[in-house]
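Take a look at this one chain, the form predicted on its own, written out in structure tokens.
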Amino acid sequence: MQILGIDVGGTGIKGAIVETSTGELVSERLRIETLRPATPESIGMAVKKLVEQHQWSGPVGIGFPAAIQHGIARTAANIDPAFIGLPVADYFSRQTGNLAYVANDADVAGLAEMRFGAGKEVAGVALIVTIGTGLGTALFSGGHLLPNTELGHLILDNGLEAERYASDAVRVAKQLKWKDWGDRLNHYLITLENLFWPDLIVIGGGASKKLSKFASRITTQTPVVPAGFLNQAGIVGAALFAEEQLDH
């Protein structure tokens, strides 16, 4: 089955048509800048534009930077708070004229990694950490997802919220060298390790391509590997999520 997958991020909204049986992109990956403020109207227009650019008619899967409960946004990370309480699945369905299925962005990235990527052989506990404008997390046990973990908002022992200390946006804003930022990420990963003792930690998002630049700073007992899909996991996973919902 082919489904349009869309990944809504704090800086860009990306989309491509995905062959769900293999996880491969079968169209060009297109990107639109996330407008500020990232209101329902501006993001709705961008999602609609991506659908039109792909000349797509059919189900759409969307990874979204919020806790999503039964299609309703319960939080708003790096997007406008007007999204809180909005039935986003219904909203994007109306905007695009296609049936839209929406889930947390890190959760869908995790689905892609567990199905086809770095987490494919993990029978125990796998933790996916997506690093971008914020920090997203997806936690799996025995291949089953615990949705909406939102562990990027943990308060670390230094008193700071994790994503305000160790996100890629912080690295850029503070002009940190990769190794210095790697020390911050390591602090966060050790905090997660001490809470969940995963068998594998998968690093996704834009920073996953640069793992070699900060890997020497990671001191977790848990193996840490880059996402198999790197920064495309959100697109692939969004399509896989939509397919799962169609099967229900």
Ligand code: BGC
Given for the second form:
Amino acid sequence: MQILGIDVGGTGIKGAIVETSTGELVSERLRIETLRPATPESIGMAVKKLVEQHQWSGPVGIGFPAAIQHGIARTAANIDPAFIGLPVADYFSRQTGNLAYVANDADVAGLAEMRFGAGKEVAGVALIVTIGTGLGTALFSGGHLLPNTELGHLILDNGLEAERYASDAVRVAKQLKWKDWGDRLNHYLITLENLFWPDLIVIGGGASKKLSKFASRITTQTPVVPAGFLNQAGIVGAALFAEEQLDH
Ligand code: BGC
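Pass me the form predicted in complex with beta-D-glucopyranose as well; I've looked at the form predicted on its own already.
Shown next: the complete complex, the earlier chain at its head.
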């Protein structure tokens, strides 16, 4: 089946039509800059525009950068606080005139990786860490997702919130070299490893394309690999999530 997958990020909103049986993008991938502040109005308009640009009519899957409980946004770390408590699935359905299904962006990226990407052979525990404006996490055991883990907000033993220490936004803001930033990410990944003992760590988001630049700094026992879909895992997974919901 084909579904429009949309990944709402801190700097851009990306979308493409996805063939859910293979995870392939079957349309051009379009991107709209995220307007600041990222309010329900501005993100709603951007999502509507993406749907129109794809001339899409049908279900829409959306990966969204917040904890999403049954279609309602519960947090707003890098978006306008007006999102907290908003029934985002209903809101985007109304904005686009299509049925929209919304889940956390890292969770949906994880769905894509577990089904078709780097995690597909993992029978045990897999941890997906998406690195962009924020730090997102998805935790799977035996292929099952524990949603909304929000481990980007973990406080590290240096007293700092992981997202304020090792996100890509911090690397850019502090003009860190990839290797120096890699030491920070390593600190974070080792903290997660000691808490969850995953069998595999998958890196998603923009930084997944640059793993070779900081891989030498990663000293976890757990293998760390880039997402099979790289930065497109969110788009693919959003479509897979919508399909899952349609089946219910
Ligand atoms: C949000 C998460 C999101 C992550 C990546 C964090 O700030 O709290 O919900 O998954 O950023 O976008």
